[in-house]
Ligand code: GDD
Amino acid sequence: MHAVVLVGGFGTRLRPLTFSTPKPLLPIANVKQLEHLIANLSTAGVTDVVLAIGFKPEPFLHAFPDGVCAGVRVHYAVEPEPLDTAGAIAFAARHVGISSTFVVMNGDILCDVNIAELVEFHRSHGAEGTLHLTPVDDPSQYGVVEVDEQGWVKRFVEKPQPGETTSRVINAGTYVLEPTVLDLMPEGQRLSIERVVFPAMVANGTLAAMPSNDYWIDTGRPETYLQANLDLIDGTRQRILSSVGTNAVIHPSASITHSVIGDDAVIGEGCVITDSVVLPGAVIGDRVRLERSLVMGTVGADATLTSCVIGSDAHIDAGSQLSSKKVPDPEKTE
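For the sequence shown above, give one chain's structure in the form predicted in complex with this ligand.
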């Protein structure tokens, strides 16, 4: 599955930090914000991300030299001029030829919504588009959404005037879209998805929305950018980052979430490690995926291990797919 990530904003409110670094490339607890976001997309089965870049592409082009982030291929769509949100999505989608259900994310938010659940909600509704919704205290700076009991959007108001709506539920900036939505976005045209495309879909009754109370923060202001960092180290955010031991060698394109990496461990290019412990001295090959596993030994490239326990002498062959296995098998070992 493809995802388009919008990274075209100017980051005005985070100046002077964004004079040197675009907002999505600023680190949150030592990991680029964009990497946090792509790691979440990766856990939902996204294989390819297109960065929709409105201006100043260079820092993005240099950020992922291998063209891989969190085990996901990264593509670049640089608009001839900033095309606004819908224009940017359409430009990026046509750039890589998206022709099936895809995900879109605003690049300036950080959230732990379960994207696989959002895709499932979208499919079960037979919607043309599905928004993720989150509650906020003051919705005036956001896209405010009114939904019916079945989860269909009845009204979408971008940056409402006081009194225009009583809803406190907002567009959280993650969407699942069918490629037919691109028919509403003429090529090369500057167009806002929030002000034009979503209201048109509401009128057609094809826009659904799934609320969730998962961690969500808009990192665009100094105080929220600071908060996003502190939330990760003080445990407010449940999907905490990882603990990494001394002298561990971790390839910059590897994605490590909610895991512990021991001293001297080696983690290869493009690995995706989630809810796991890599013990001191373990060697994890390129593009390995580890989930809920404990590893002391060596894992060959392209292997996928789910709920496995790997001892210090074990060498898992490249390309293996193991689930709920202990290697070596303690039942057969004296």
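Provide the structure of the form predicted on its own, given the form predicted in complex with this ligand shown above.
Shown next is a single chain and nothing more.
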């Protein structure tokens, strides 16, 4: 079975981290996010994944030089121009000749949904498409999905006002589709699957949906990317990963609490690191204090960073006191 993974976004919300690394290749607890996702797909019998790439395929080719990730064959479909979600899915599916049931996943989510169960639900309903749904505390911040008792989608309600709907589940970014859906996606056309294709399927009565309470998080913002890392080391999820990467150098006097230290990172003497992610290759000088921060670059001695995001080329001067800063500032960087 094939899967299409949408990895064409610019990662704007995660800048400056994504200036140097595409969002799906950022590590979560020292494993590339895309590898987490593909490993989950493999449990459902997916043998081939097509990466729908909007630009710059080179980092992905470098990440998987042998064309395999988590035991799954990886193919690349590079759009000639931005095609939006439906256009990207159709381009990728046609690129590799998909002709049977396939899975689609957004590349900026981390979830534990049982994809094999989702596929079985889809087939048992005889649906043309099936959405995975996840509950949210505040549906007014999302587009919610209304589903009938048989599991068929009735309608979508964008950012509902109080009393407008009783639904508290949203589209979680994983779908099972039949190849006939491609007929709704004209070749080469820029088209949204959420705003155009899914509503058309609802009108035809062919779109089903399966809710679940599995772990799910959108990793596209600094605070949620940080949370996804910490969730993998503190028991929030069933799978527990190492919080310290290979070849990391950590001074024995450093205090590291509820944090992830990436491959080849350097942590100096007397550092205090709490609720943070030090990404691969970052250098943290002596006596630095990090709290709720994401660091790719270099932080000079005696600096204190709180709720900061530091890019790969950044160098924070010794003794700096920063709070809620992004360096370099994405709004000032072309």
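Numbering follows the first chain given and starts at 1. Heads up, when I say rigid core I mean the largest set of C-alphas that superpose within 1.5 Å between the two forms. Bear in mind the structure is a predicted one, so any value in this text is a computation, not a measurement.
Superposition on the rigid core between these two forms places the CA atom of Ala29 less than 2 Å from its counterpart. Core-superposed comparison between these two forms: the CA of Ile256 exceeds or equals a 2 Å shift.
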